[in-house]
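Encoded as structure tokens, the following chain is the form predicted alone, with no partner shown.
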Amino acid sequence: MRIRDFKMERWQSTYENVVQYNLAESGVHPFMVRELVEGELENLASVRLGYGHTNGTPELRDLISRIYKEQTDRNVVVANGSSEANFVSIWRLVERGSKIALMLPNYMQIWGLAQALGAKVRTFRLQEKNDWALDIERLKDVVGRGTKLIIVCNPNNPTGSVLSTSDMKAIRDLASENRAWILSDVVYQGAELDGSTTQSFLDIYDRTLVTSGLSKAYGLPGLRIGWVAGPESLIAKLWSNRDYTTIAPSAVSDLLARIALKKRKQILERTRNILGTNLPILEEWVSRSGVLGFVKPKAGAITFMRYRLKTNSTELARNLCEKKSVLVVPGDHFGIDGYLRIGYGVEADHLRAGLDLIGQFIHESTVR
């Protein structure tokens, strides 16, 4: 199996720890351990560093299952991050020749894995002119007899958009007509700016897997805890797939994840407070830029900025990184050029300073 470079992850891994201002991060400012474990230090110190439950402790799986309707611990398998959750899901569902419909723009891990496994991948785009809503006619062109899997990211990465109820039903109905599975990345669920919670496809369609984790909405990427939720029989098979990957989550991370999910309401309130504080900073900066625009996100700590410069997005982002030490993600890493993904979940002063440097770079580029 020949795997192509995962451009976005290579990009971030190369630069995120060497730039002065990292605005490529797509989650909120992360917790420190002491902030999370207040009152739990004795439990943390008592963790035995052996192999625990390889599919996640029953308590952790139960806490995760409560996020969704009518699910139990048997409907959940824990993974090392949402990336592993995506990996084992695709590995189980996709074979050479499988027909797949993939939403764009999107986090392109699944696209790369599906290509490597020999799948036939067709894409359908969200439409910026309609506030990143679904193009239903294009979806109907892409999904048909023999389609094995429809892949969505909702709330969406990189746009921060959320599918409407009617768009979700359109996807559900086409999946049902063709006996297709839906694989829905919901890692930004819980980071909705209006305080609502995005509905899950798992609530409306039985042939659904959802993947998620604690990295984005929870501000806990260092725990590397993710999960897949779905039908019990398929979840059991995914657990078998994990025997070939990382085998088990860290015993320490499993405990910290349980602590976090017991504080889920407070953690998500923190996330929404960060986003509510920082989004106006971003909006005001964009209004002064003259060359940038975006559809206001509904969820997540990310925006997909279109720009009016005659430059490829990777070239633009690389120059910005090298000349101003600011990291953003090029739009072509999500399958659409002419955009930059900018994360705004960092500390407010850090955000302002990074945006000012982007503004300086754009001004210097346009006055030449």
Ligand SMILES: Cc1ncc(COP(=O)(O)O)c(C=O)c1O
The other form holds:
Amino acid sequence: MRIRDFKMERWQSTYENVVQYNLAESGVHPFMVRELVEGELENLASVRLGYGHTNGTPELRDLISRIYKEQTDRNVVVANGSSEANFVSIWRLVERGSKIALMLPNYMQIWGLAQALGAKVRTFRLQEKNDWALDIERLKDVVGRGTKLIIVCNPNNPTGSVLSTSDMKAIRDLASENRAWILSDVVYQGAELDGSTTQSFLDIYDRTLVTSGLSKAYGLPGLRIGWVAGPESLIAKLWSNRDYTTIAPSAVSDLLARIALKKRKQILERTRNILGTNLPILEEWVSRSGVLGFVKPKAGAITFMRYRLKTNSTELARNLCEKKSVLVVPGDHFGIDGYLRIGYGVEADHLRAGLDLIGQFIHESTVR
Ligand SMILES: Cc1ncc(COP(=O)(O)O)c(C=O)c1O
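Starting from the form predicted alone shown above, please give the structure in the form predicted together with the named molecule.
Once more the chain from above appears, this time first in line as the rest of the complex follows.
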């Protein structure tokens, strides 16, 4: 199988532990174990380090199922991160020649993977000029008879936008007409700035799988806990796909994930506080920059920044990394030059310092 590099992940893995200011992260500042396990140390020490429940403990699956309407533990399979959740879903649903419609911009994991598996991938876009709403005409163009799967990321990475009810309905109607599945990556659900909860396709369409996890909205990427939720019979099949990947989630992470989901409300409140404090810092910085602009995100610790400079985004991001020790993601990694994805979920002082350095670099390169 020939597979392209997953550019953004390669970029982050290469530089995130080398730079001083990592503004490439899309989740909020992660918790320490200590903050999570207060009062639970004995339970943590008592975890038996066996394989446990390879699809996640019934308690964890039950807690996850409660995030959605009318789902039970049998509608959930736990995975190592949302990335494994996406992987097993695509691996199960896609065959050579499968027709797929994929929303852009997007986290490009499924884009790369589906092509490596031999799928025919057509894309439809969110449009910045309409506050990142769906281009419905294009969607109608790419979804038709024989479309197996429509792939969305909602809330969206990298724009932080959320599909409107009417855009969701348009996707649902086209999927339904063509008996297509919808795979919705909702890993940023729970990180909505206004405290609302992004509606799930699970509530409006039965041939839906949602993939998600604790990495972004919950600030727990190190747990590597993700999941797929959907119809029981398909979830059972995905569990058997996992026999070929990592077999089971870590028993320690399973417990920590249960602890986290029992404190879901407080954790998501912390997330909203971080986002609510940091977004104004970013907005103020953008308004001073003279060359940057963005549509205010609705969810997630990410902004997709347009810039008015002649430099290519990869070159700009590389210069920021090498000359100012600040890591951001170039728009090129989402197939859209002229943008940078800047994460703002880090600690406020760290954000200010990183942004100042980006500002300095832009100033130095425009004045010269
Ligand atoms: C939309 C989306 N899905 C999945 C992932 C993978 O996340 P994880 O495997 O850490 O849960 C990411 C990471 O950036 C993402 O942005």
